[in-house]
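One chain is shown next in structure tokens, namely the form predicted on its own.
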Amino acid sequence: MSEAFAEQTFDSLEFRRALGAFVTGVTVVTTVQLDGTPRGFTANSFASVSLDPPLILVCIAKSASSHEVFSATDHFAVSVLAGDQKAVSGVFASKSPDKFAQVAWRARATGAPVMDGAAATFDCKTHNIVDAGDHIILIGRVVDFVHSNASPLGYCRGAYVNFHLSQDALAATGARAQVGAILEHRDGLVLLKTKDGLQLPTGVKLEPESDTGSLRGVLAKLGLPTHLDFIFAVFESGSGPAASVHVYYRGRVTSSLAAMMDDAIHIVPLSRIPWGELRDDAVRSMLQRYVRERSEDAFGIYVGDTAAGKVQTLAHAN
């Protein structure tokens, strides 16, 4: 194109909200100051840059109190926090003067502190510092790293995301389980027509697709290419030997209506869900919450049983 694009003026708050749709990890970036004391802050602007040489980057706002220290340091470390380290993230996001006294840490090869229990840590020599608008990009050459099997702590739309909740929930289901999906198509919600009424696609476990009893297998048999996102609800029903655990994901259909040939599949607009035709009271209640949270774009995870539980917030409404 020969014409230059006119530079637009963005609403900074809306731009930040849009960027918040990208799910990131949570890190603590640290170094040692000239007087020998440690310094650190919480950041989610972390990324890999190169494998050869091994380079990573973090971004630091020029308005941050740590900007002067990190823009002059010749070494730093990045700790990728584990799912149970929200408190560590909070400490380094605060203005507390004794942050390192509140957490367990150790020094690595460069002397920079890393957090005990982190999912991964990267010890770096400063490779380059790039000016980038109201931030600097601190690029480090990794000289030492450690990683574990711990699930990482996530962050999305202003709230933490606990990825290991889904793994724990599925591991705890045992033999009696129901794993289902709340799936949206561009024209509405996917419901299945059965002799007992409408229901969501469900299986006795999540995978594999080759098992017709699993959720993936059920979706494959229906010819429903889907993408599963976060867990939406985990709850128990029944008691004693008849007790079972229900795990529901939210997700989306990735094909057109023409590709759906199974007569059992019904695509129903969220505003016209036939509540009286849903065979399960707990599923009806869960879907009513889904419709409400979908309209607010603020999802949570319900954990409890069919009578009572708690919604664990994933993202706050803007």
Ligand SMILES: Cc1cc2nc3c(=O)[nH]c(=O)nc-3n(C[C@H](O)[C@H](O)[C@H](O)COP(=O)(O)O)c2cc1C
The other form holds:
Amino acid sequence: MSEAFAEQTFDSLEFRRALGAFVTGVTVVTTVQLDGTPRGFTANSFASVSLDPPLILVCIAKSASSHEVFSATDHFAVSVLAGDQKAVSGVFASKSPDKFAQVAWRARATGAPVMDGAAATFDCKTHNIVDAGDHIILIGRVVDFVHSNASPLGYCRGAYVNFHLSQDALAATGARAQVGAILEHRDGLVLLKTKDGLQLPTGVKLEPESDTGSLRGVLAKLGLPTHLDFIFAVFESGSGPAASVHVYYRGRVTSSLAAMMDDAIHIVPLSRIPWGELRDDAVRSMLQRYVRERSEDAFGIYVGDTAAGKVQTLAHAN
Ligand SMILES: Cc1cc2nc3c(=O)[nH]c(=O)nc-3n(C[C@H](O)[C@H](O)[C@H](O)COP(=O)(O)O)c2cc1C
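Could you please show the structure of the form predicted together with this ligand, as a counterpart to the form predicted on its own just displayed?
Below is the whole assembly, all chains and molecules, this chain first.
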């Protein structure tokens, strides 16, 4: 690096703003200090480092009051917060002396505490600590981990982002809603045979399962145990009183074919979808994008109406 570059100073606020364009999750990093007191702080600097051996990292400011404890600990844990845990993030980003009295937590194998309800937790032995400017990089070797179906909490440009589309938000649009699922089974896509042709499973809202009009209720009635991963498309159709909002999740069937007894269920390989039999033009074009992106393994969220819209790329599968 030349001297000119090395000595360049930034407007630190602008630097922070630029870094804020990087979308992250939110974690709580925890350990137990020598006298047995649990310590923890909120961190979005978490990153995966290595699969073999399994390593993760998190950066801790030297100005943090728990910096000394973490720079000396031989174990720690990381809880990846779920979408409904903004308050937990707030507690651990504070200087409160009794952070752990304000949340539900439990100790893991290493003794480090983890947050109840987290989307994932990683229990670690300290692998290495690297001095890095005004932070230290704490690298952990993962000795155990747990993850759930909970939608994670996101963070971008200084604000929390929730990936879960709530029913309240849908209801607030005032339009009728159709909530559907693009479900894959090992042998292909799940389509339902109706008198008007083939269609994806849909309901008028996402849940509860006890409501046969909801997507989860429809799937339960069909005997389809599923895991919904993420929203794939949101689009509008019609206008005025006939306006509807369509929300499609992508997900997976979690049972074997033999368990699926309902005659209406058709499993179709992605390469052999009978496009002409799909009854809805908007669903056909959405599925065509799904098949294309599935082959590239790059999913996006579609936001628009039935005729035009743009795909906002969300993530590349590893
Ligand atoms: C979303 C979010 C992400 C944060 N990420 C980090 C981080 O990666 N590293 C860090 O040292 N502090 C981070 N902080 C700030 C600490 O959580 C905060 O300084 C906290 O008070 C430290 O706790 P302590 O003083 O008890 O050690 C973050 C705060 C928030 C709200």
